[in-house]
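Next up: just one chain, as structure tokens, the form predicted on its own.
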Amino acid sequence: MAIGIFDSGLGGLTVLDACAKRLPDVPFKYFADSANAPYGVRDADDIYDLTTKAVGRLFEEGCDLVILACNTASAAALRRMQEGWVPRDKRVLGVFVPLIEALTERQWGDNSPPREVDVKHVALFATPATVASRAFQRELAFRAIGVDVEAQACGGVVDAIEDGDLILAEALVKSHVDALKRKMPDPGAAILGCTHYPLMEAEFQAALGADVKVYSQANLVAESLADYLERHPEMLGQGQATGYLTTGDAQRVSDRATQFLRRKIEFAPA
């Protein structure tokens, strides 16, 4: 009865974590491509090639739904998925729905047309790839009408979290705000549209300032996951127990996961 996670690298693990803990006794398979990240410097066929490999070995570990725990392959690989590769049989969701329906304050699953909300000036702070898929941009518009979005691509965040440097991470997200704040002054709402990035959530806040709401994914995801299982329990995979995979060196990986999520974590090799 395993869920998949999948994420190009270890940013998802802010979404096992909250899902793990809303869901605690469901096990979770999460695969880690650390070889190949990060995802947001590729064009969207490598990104849906990588992708699909991924989502494939995690049905063979028998998970029936995954999740893409990684805001570059929701953007550029997950429609084109649901289109044509997906079995009939499993399900592939994304990160994008959750959070833009929080903030449009919409229940889950409520397809009425877009209206007007509270919010009308949105920071959007995501991968080069994402930025260019304009991907969240368009599930607003099935939602909300009249909002403003302004999208900074935040070139090297990824990396420097990856690599353990936060001081770098530190410096780069004032950079990314810095230049956001150029284009958009007065921000209403901002989104980190990344699952690494609410490692570095209280330092977005603190650039952006107090008055400004930050929605991270985590806790959204974990609670849209419950919802979904609540209506679907048939999604529920064959896998019995939690495990972690990763293409890249298995024991660096467990390391960096081990720091971030402050417990010990343990992957294999993909």
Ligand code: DGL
Second form
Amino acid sequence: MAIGIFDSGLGGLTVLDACAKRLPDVPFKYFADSANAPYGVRDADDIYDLTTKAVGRLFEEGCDLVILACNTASAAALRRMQEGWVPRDKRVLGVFVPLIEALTERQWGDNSPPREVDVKHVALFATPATVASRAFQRELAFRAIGVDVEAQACGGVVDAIEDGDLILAEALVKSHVDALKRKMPDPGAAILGCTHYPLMEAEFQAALGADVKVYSQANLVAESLADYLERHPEMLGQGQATGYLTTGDAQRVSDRATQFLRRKIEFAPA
Ligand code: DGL
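Let's compare: the form predicted on its own is above, so bring in the form predicted together with ligand DGL.
All chains and molecules follow, beginning with the one already shown.
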């Protein structure tokens, strides 16, 4: 049994970490498409082609269920994959819905009509491709009314994190938060809509101010996964061991992952 977790690079490790803590007996196979990161500046067809290739590789590893721990792929490719590509006996889930359910105070699978919620002004920080897809606003509109969303495309942050340049990443976070605040001076909540950004969560929170509630995905996705597996234990799949695969330079990616998660992580070539 193994669950697949996919991201363009290191960001999905924030999701993997939370899932591994929540489900300590479940092995996870992680796939980082580091050679092709970042996805956030690519077009939707390109993101679809790369994502299907990577997820296909995780199916070969014995995973029947793959989490796209990548908002960019979830926004730009997931629906198309679910409509015509995912085999009948496999599942691919995204990371958007658990986040939006938390923001809109809903339980899993509550499909009742949209209603008013507490939060009125939401700042969304995400990659350019996720912002362009408007997938977040679409999912939100199914569940909530009267919520004003201001999206900020955070160009450069993923590259800086992948390069291990945290000084640049911090400077970019500050300038993206400033740009957002010029458009929406008083957000009530902020969404970190890219799985790389929790690695800079303290910097986002500091730039936004302590009274802005920052939502990030890792724990929300882990809870949803635990709930899903309780209802669908057969989706645990055939794979047996936890492992990390990358299309990039395995040594370099291992060093960066170890630096970010502060524990030894060894990637193998995909
Ligand atoms: N971590 C990803 C996301 O959640 C991908 C970022 C990228 O490759 O641009 O969007």
